[in-house]
Amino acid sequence: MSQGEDLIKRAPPDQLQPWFARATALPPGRAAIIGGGIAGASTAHALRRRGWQTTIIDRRKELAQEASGNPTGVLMPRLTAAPNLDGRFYAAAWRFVLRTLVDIGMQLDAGGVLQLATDAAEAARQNMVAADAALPPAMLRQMDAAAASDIAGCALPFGALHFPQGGAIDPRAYCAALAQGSDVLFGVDVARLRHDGRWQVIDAAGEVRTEVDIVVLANALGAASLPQTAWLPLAARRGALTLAPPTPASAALRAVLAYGGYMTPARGGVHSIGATFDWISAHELNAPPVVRGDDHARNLADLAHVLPGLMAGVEPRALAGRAALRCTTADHMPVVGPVPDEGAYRSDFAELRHGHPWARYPGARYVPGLYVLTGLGARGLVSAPLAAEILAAHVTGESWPVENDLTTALHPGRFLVRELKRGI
């Protein structure tokens, strides 16, 4: 057996989709989680509940200093008008995050979230969402403009979907609550990983910082900087948040408004209004994200398009804000599961381009003890706890917390399988 093969464990075959066969289940041990944002903190929480000792490693000096570091975040479900994998995952994620908040003792600001029916197309979509009943009435109410205005505390010209359990949250406090009980190593820039029976996490100076049984890459775009996962097709989108003082018209707002963008009630004397979602250049990918000159004007313009008087008179150039990079995927779904051995996948499943029956293939082969949770996009505050629960099920071999087709829709190997089917 070659050295490369020695580092790979063959998973038991799956009779239907062998490229998604389960990795070898592991007993509790020590886990290193690379990344101290919502993905890493959620992963630590899920593994600790199963008896794992967890160490969160981050290049920053504190938790939640990247995309999870905004002063205010919004928790609300993402529901689709027609049942599909995307909508089902986020509906399940919404139910799960509400239970998680209770478990960690976090409360959202009161008032909930109003998703405004800003035009005829959105009103029709909301009718379909309400009719689909993906959430029970206690979690989703459709209302007219008068009822929505009563909830909001200010006059609204639109009906809305009201999510009473939604609202604004402090993302940094949220991450800290999820990470409680984990060891932390801050200021560590992970340069490489070495496997020799156990995993060694090595920093840029070549020093081994910890030795563990498993490693979880929860470091967003940073996952693609390591050779084991460099093939992941991750992309960056830059988001800028605007912090604005209340106006006489906005001061009474008591619910989060969602309209494509979002606006929170004033908290600590400022509204959070966001957020841009821009593609970035290769140069920007390697530079700290900054607020651009037109970011605040764009955020205010998006708000003014639907509620023109709410922030009238606010000067964009006088406002503060924050920018961060979000890690996304082409199919808008997170990446959750064991890391495939790329070479083994391309060899074992090379005949996929010819459409050969699935029974001809062996089970997927994975890099032993290496997992990834990334690609959360702009919905990480909601999706990360359920994604981490799915990841923990991959590690332990326990039953999935969601349907099988959802776990395969999130599986890291999906990208390699798609390429192989296309002959790439």
Ligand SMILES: Cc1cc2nc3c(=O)[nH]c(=O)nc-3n(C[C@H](O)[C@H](O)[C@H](O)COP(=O)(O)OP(=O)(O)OC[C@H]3O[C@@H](n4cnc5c(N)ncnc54)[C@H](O)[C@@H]3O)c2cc1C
The other form holds:
Amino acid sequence: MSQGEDLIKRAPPDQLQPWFARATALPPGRAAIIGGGIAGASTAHALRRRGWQTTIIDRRKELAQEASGNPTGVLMPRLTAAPNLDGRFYAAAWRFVLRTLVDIGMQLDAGGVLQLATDAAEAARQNMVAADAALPPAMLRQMDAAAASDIAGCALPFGALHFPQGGAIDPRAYCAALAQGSDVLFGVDVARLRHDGRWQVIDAAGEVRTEVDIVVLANALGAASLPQTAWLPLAARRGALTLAPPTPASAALRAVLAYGGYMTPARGGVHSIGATFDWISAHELNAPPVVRGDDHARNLADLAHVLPGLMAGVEPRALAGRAALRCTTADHMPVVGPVPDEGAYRSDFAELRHGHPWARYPGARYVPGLYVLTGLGARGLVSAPLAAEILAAHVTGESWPVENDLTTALHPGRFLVRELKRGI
Ligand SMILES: Cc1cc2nc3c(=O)[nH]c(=O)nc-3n(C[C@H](O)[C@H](O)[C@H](O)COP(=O)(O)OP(=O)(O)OC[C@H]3O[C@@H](n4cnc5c(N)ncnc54)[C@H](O)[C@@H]3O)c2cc1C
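Having seen the form predicted on its own, can you show the form predicted in complex with the named molecule?
Entire complex below, previous chain first.
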């Protein structure tokens, strides 16, 4: 541990380090939210509940046309064996998304999610997760293969963790429910943002499309194309989902199965089986993602590796599917909060690598009225509502709904602070 990290660690637990100081609290006004996926829709929901007038702006013609536009998504918690930041955030996000679904009147298909203990290592991890009690027994049950088979409706050779409240959701309907009451501007590719007391949102033709008090960048990888946030280290990971008709062995399935990948019960005559997770090259970033030759074969092979009989005989080349890009970060945490003024951070905190006492630094300076919610990775349908609630608390100055250390683990300034500590 460097001297700097040691000093940072010894900051009083309830006091925020200066580089994560709170942004100026704002009264309700007009907000433009760039991006109409689950990040943007959740942000609109959180701000509207606090009296803000919200406009969702998207380059596509409807909500949820990119990563949030799959025909099916799975909602389940991500629990870690050790109570680290990652595990605590996703456990809190899980509790919060369940409350959000009640608020917006959405129900998941019954049956829940069975996370299968597919090998000895996963069984040992599940024992630790169950013993850690991050979730109450009504939300998490550990069971043997016979009990898991009863719930699944088909024979399973593995024990499992059962999440009774989890299940499959229609992501487009979910986004639409969250966006209800917001104005929308579709077909607008936001190219620039200009601040002159208020924010002007400017399209690719140079036309000012709206003027607002605050802007929230909820546009996934697109945030890195705007100058104010170009320094965010966001990365694209391509994913493809396979849609397959049921076989005699799979037709009775009534719970979502998770095994690294996932398979949903057949709905409208199709199972959703997913999802691939691939690095992509820079030139692919500009082309719409498409399903590739071996995507379905890989999704079926991952399933067959644990449950060989379920989709036996299905010909991958005959299947349909959908591909999209996930927006990820190296630390696997979303990016949520006020946008740092990059130049001010680099000068105010330039000495971080020397480990001066943290209390000697000035408070962080932000781009006024500019916020970001991105980097939702592979779990955005679960984490977006809590991330949006945290973002709304950054805007209004309310208490954060999670502990300070979780909020700062999501803070956009963390990437600059890490660079400054390394002397980059
Ligand atoms: C194959 C696959 C399967 C998945 N399965 C699951 C799952 O089962 N469960 C789960 O929780 N998560 C799942 N995920 C992850 C989840 O889909 C994402 O985390 C989530 O959808 C990200 O939401 P978002 O709103 O940040 O991004 P997006 O949904 O991509 O939304 C960003 C929006 O911003 C718009 N935009 C970008 N730039 C601009 C601009 N300059 N101007 C105007 N608009 C702009 C885009 O048009 C887009 O609508 C999956 C992802 C993939 C790819």
